[in-house]
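Only one chain is shown below, in structure tokens, and it's the form predicted on its own.
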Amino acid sequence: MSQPFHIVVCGSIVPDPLQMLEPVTGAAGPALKNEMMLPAVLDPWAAHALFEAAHLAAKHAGSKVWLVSLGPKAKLQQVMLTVAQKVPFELVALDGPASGFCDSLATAQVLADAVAGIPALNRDRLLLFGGWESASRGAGSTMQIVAERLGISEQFQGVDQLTVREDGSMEILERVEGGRHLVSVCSAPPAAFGWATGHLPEPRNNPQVGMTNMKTIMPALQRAKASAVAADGLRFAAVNVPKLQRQTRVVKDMPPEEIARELVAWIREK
């Protein structure tokens, strides 16, 4: 008989990656130009984690999914109108910065406190999900710190697949070098998973799911706790857009050996 899971997904909002992002230095430090005017989406890595969580919860009766999200309340509301139609979850909203220049330690402390404060959460059945990386907070350490602060020692990063066995243990595929996977087995919760891309497609919009979710999302946004993410001691010397460099030379009838020699010489120079 399968046991229910309590799955908490940590995921923030990020500017739409199709937009032109220009870093600037303001009075409070580095930021993005017109950041509050940019359209936002749920972080792609966190979205994979959310879809995997909903899929797992649907296969195990009695399971529940929470989405803990830190970001400006107005932006969270815009994004949740779309995300709510994908999969069922309960939102835990935190009103605070979603900038990629926030310190991962301070961010993790706020998220861990929010997870610990979920009233109905059963720590013995807890699966902590999140993105292995992030489109804004790409430090690669946030989820690990959240798990440590919650006392979760079983952690798996770069996860592509999670399978629950008949005996209740979990088989995990983690990415390693060389395009291969490390196969690990976790006997039981609690455990933390930093998801890569997963293997599930994005769910279709379901208006009925959206209407059900919005009954809890709007109250959650209204009571969103203001969360200041301190950056004591964190300083940025400069922020710049990566420079574009393109040198094109069109040559006809060049032998492959000569092309290879030029490529090797160019690589050695770099």
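C-alpha atoms forming the largest set that superposes within 1.5 Å between two forms make up the rigid core. These numbers come from a predicted model, not from an experiment. Residue numbers count along the first chain shown, from 1. What changes on going to the form predicted together with the partner chain:
Shown in the overlay between the two forms, fitted on the rigid core, is a CA shift at residue 254 of 2 Å or greater.
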Second form
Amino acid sequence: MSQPFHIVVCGSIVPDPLQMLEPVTGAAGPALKNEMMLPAVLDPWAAHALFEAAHLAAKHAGSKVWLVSLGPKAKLQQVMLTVAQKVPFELVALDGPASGFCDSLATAQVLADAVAGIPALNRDRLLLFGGWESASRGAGSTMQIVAERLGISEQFQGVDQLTVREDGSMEILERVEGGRHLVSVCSAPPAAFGWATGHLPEPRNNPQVGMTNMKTIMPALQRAKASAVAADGLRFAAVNVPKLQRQTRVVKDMPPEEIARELVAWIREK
Amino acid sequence: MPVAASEKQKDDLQALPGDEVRQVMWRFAGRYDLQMLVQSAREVARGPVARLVAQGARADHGWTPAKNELLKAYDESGITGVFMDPEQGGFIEGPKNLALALVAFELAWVDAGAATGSLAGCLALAPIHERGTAEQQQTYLSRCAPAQPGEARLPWRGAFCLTEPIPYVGVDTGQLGGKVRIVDWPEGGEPVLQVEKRGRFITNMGFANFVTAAVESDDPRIKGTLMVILEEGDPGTFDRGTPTRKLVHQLSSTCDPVFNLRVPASRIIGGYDVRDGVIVPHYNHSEVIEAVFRRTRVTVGIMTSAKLLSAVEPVIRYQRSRFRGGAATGPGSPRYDLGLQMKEDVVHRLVDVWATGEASASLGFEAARLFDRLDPMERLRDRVLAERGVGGGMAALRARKQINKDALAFLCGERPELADDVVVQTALLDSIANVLCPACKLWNTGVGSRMMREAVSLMGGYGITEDCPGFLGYKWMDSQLEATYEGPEAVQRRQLGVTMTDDLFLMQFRGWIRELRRVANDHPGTGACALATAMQMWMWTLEHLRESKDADGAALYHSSRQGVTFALADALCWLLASRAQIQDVLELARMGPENPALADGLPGLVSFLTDLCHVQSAHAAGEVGRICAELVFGYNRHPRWGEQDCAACYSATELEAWESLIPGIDGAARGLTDVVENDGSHQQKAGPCARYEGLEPFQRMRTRMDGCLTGSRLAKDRAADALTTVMIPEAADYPR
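Can I have the other form now, the form predicted together with the partner chain, not the form predicted on its own?
What follows is the entire complex, opening with the chain shown before.
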């Protein structure tokens, strides 16, 4: 018989990627222009992790999902109106910055403290989920540090699939070069998973699920403690928007080997 | 990297109003159930609905499998269940008018046909919801609720069938052609009815499982008219008919059905009594549809508002990028960055579109909220009146007279204790609802449709292509249907012609004028002063017309004199919309600071929206001035160059004689009044100038109102300027 999991997903909000994202220098360092006014969404990588968590929890009776989210309370509330309709979870809200310009070490410290403080959490059954990447910043280190702070040594990054086997061990597919996966087996929780995209589609909004979730989300938002994210010693030398570059050349009947050679040469140049 | 906004820039419009802004303005910031509904409906609208439109599904007026998939999306997203209470399978507690309005807004932002299709199911249920028996309500609302997880059931769909008389599309509710008679009445048992009905332009008919139909008795054993529920499994003919070849709203199913069915009398909506062997329905069809339409029409008005507001972003994007494909236009040049927005005209016209959209949305949501307040009060009032033993007929009329008298006394401050009297308070609210509902339907769709044409024109030739971002061309065409269905403009004007003269409404209207003066004092940039003066002018004109006769001695304010009543109804709508807009912006200014997410951009946003209020109030004042002046002066006959009309003219002979006594009078008189020369000739014009005896107050008001427009064009300039700098998303967010 399968044992229940306690799955904690760390994920915050990012500006809707369709918006005009223009870096500016504010009083507290780099920021995005009008960031607070832009519509926000749950970071897509974290969202994949949340959907995978809910899917896993649904298959293992008694499992529970928490979403630990650090961001400005008012923006978190807006995003939760959509996210809460997707899957069942309990929110742990932390009122603080969600900017891509926050230090990953300091952010991880705040998140780890919040996870450790979840009252009913069974850390022996803990699966720590999060995004391998982030739409606001690809530091790639936050989830690793959170796990380390929580004493979780079994860590997997770029995860596309997690299968719980009959004996309770977990088979994990991690992305590696060339579109292939590294297959690992983890005997039991606790373990940490930085999700890539997974395989699940985004669930449709279901207001019935939303109404149930919001009964705990609204109090969680009201309880959200102000969480300062330290920025000691952090200095940004430059901030740039990724540049679009398009160089088109029309060539007919080029052999595949020649195309490959050109691509390799181009990559080496970069 | 540029430096973040300076203090000055913070007073500028930084981004388009987002959800947090609308939640405050339209008063659902404290309702997370509605906020979730908005997100849910938006996902359907900008996802499957938008994809269908982009794929060309509107080119087919039939109900295709792809369109049918939308029903599933409505069910899963909660759109279908929005009409039901939680115990019936819904998820929203309490009245649903604002909820339905928000769904309509979100769907119509992309395609109003989808909005119509989703709401038509609610329209079918509305007669049952408003007037059905408890059993009917439980049965049909539960059947129509989407299946819960683990339930293997398809929800029922309904259609509402009123069309009469055949063969035309539309309805004169007073002339029913559908018939009902008794075919079997077992001793002590339930009568069986034979119902014959044909419909035109019946929405949802392509897939409806049941129909709520209006019919008239064709049997002396049934009294009057009634509404009845027909099911597809009933014995007889349930023919869905041919799809209507409509040009618009193609994402809703519309057919011309034929029914000839046997149904038990228990399907009569609201139930019936048997008196002296005659079936007497508890409600005739007019009583049922009156309760239904006064609510559902608001959502139709909101659809056109959504379209206007949805046009802003694509038009700005088009204007700015208009010249970017040109070889001679490089980044950094004004032509590249601003495109068409270098020209004042295009941004001014977009300001007009946006201001109209804001005003119409404000009016629509105000009406929806008002019905949410009214719904529980009406039920309580009915209970109280029943306890007081007030029945129908003459007793009800007498009671109503007394209630109105009490309500007027309360408004005059004579009976403050009536503040807690639900009967009186309902009467007061009802008198406003009776005006706001037709006003919203009439103005939002009528003026909205004209402004939608303006939005399309701002996209140039692109506007009338299928590829136009925001589907603006489709939206323009669709708005013509919104102005027509659920009671065309003439019906709304007729209703307004009656309800706007209700003493309770007029007394409250006078209070609004005083309130607007206070607003103008505290927030001078809103245009509230111009609006208050225009409202005064409208009041004066109404009173004048109700007491005046035309040049032939015929009464001016009369139900058959639609040249007067309809025009005055139109004028009133402009005022109500502008007032609602100002109230919403004041609410944002008051409550916005409570939301930290709004802190950065709030001053700029409020300042911009205030300018839009000013622009709109000037438009409203202008319209009211024009209409009132036409009505006040237009029914007097212009004087002619004849003996009678020239009695007040000077003759040249007279002036020559007086010149010797009062030097200069000849010249002065010729500048001030009409003079007939010795040979009978006169100035080349229609006749002696008209005189205004008794109309001087109107003239003074008109002059004052013109002066009140001071600053409105400066506001328009500021708003137009803001449109050239406001940040918009990089790309449209639909189709997703």
